[in-house]
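Below you'll find only one chain, the form predicted on its own, shown as structure tokens.
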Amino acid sequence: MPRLEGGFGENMKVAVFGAGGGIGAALVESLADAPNVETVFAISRRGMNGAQCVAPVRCVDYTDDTIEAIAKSLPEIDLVICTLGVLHGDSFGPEKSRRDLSLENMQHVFHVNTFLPTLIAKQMLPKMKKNSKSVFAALSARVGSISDNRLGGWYSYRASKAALNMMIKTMAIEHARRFKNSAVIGLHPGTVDTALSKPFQSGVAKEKLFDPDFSASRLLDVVEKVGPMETGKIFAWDGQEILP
């Protein structure tokens, strides 16, 4: 990958939360190849392949209870990308009808899609660089747009991503008061060939099902282009803003 442009400097330090997932791993690999990236902190709950933990990548295991300690251990950061997300599990899937709603499943989906990225932002935003460009990005989804909801269904996933978008907007307003060169944004990666989308790929046109490396590359293109004027917004992989 060429160097990260768009106002980023040299010797960048980057943190990827959810680095063990499909998009997270692709982001780590791309960022590690950028000549102006000094260190990539690959932070994962499931652990990383040992072969991936070679400089400039530093692998860090985390749990819900260690986010604060990990943040405190990190140096000043140029870029954070949080890739956490869940759509389905062994015993549940996205709701097709209100009859499918379950408190237990809703709590789990909101925990992963909304609460954890928000708590990561709470700890990581104070670690962002102040005197040069810095970006905090969390993976959201187009289906989190209330105005774009024309099909219904997928209650918990839609609502958890909509809630994440509000958290991003609210965090961005507060963050901008002290971090004038920073942006806090959401990113929609498209439909990517990962475990999250696997059960739902049959209805996706081949050209709209993205390889993780392609999606990671396009998301980094967006990150390069954003600045303080774009803070609080949600962008798709192609750079188009997604409205609330």
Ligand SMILES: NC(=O)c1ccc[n+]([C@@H]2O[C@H](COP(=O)([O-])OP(=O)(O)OC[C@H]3O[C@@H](n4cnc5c(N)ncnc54)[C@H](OP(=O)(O)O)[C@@H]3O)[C@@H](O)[C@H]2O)c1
Given for the second form:
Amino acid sequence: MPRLEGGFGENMKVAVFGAGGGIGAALVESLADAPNVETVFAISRRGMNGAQCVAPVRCVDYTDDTIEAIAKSLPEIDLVICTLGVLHGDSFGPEKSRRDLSLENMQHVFHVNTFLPTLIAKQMLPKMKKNSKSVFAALSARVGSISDNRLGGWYSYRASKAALNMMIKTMAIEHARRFKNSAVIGLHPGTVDTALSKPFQSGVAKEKLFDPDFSASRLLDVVEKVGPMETGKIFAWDGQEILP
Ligand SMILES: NC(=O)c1ccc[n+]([C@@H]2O[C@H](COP(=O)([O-])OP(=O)(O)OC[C@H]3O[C@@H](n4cnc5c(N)ncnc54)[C@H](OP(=O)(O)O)[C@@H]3O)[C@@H](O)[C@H]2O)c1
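Following the display of the form predicted on its own, present the structure of the form predicted in complex with this ligand.
Every chain and every other molecule in the complex is listed next, the one we just looked at coming first.
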């Protein structure tokens, strides 16, 4: 991984939340290789086994208090990437029809996809570097775009990512008042070969199913390009803006 360009300085400190996931782990690995990244703080429910992380932080269970404690333990940060997300679990999958909706599953999906990233932003945005470029990025999904919804289905996942996009926009407006060199953005990583997409890969053309390392490097290209003009927006892995 070459150095992170686009206005980032030297000795960068970076935090990746959800570092144990497919894309999260690939991001940690790439970032740890960048010559101008001094420290990658990797935050995960499961901890990191890899030696790549310079200073791994383990968070056993995300709550208001543990997220606040993690943020307090970190220095000023140049780049935060939050990768938390869920699409399916042992006992549930994305809804094909309104008949599949259940309160318990909707609550779980919103908890992971919307509420936890929002609480992470609440605690981490005040920790961002103020006097030079800083970026807070949360992994969203193209299916969270309301105008792009032509197929229907996947109610909770779509709606939780749409709600995340609104949280990103709202956080971006407030953050810009004091942090003039910052961007708060959402990122769509493409369809990536991870545990999250595994059950849904059969209809995906081979060239459209990305390796996590490829996706991570394209996402970091986008992070390099954004600044205050782009704050509040959602971008795909190729830099194209995704409209709400
Ligand atoms: N893969 C795709 O095709 C695709 C497409 C569009 C968008 N995305 C988005 O990209 C992001 C990363 O997904 P991925 O493909 O890397 O999937 P993944 O391998 O399943 O990783 C999911 C991540 O979410 C965290 N997570 C899951 N359940 C959680 C819970 N109950 N509480 C707290 N954290 C939880 C995990 O963190 P730990 O480190 O703590 O385990 C992990 O980092 C997600 O936001 C996803 O919606 C993925």
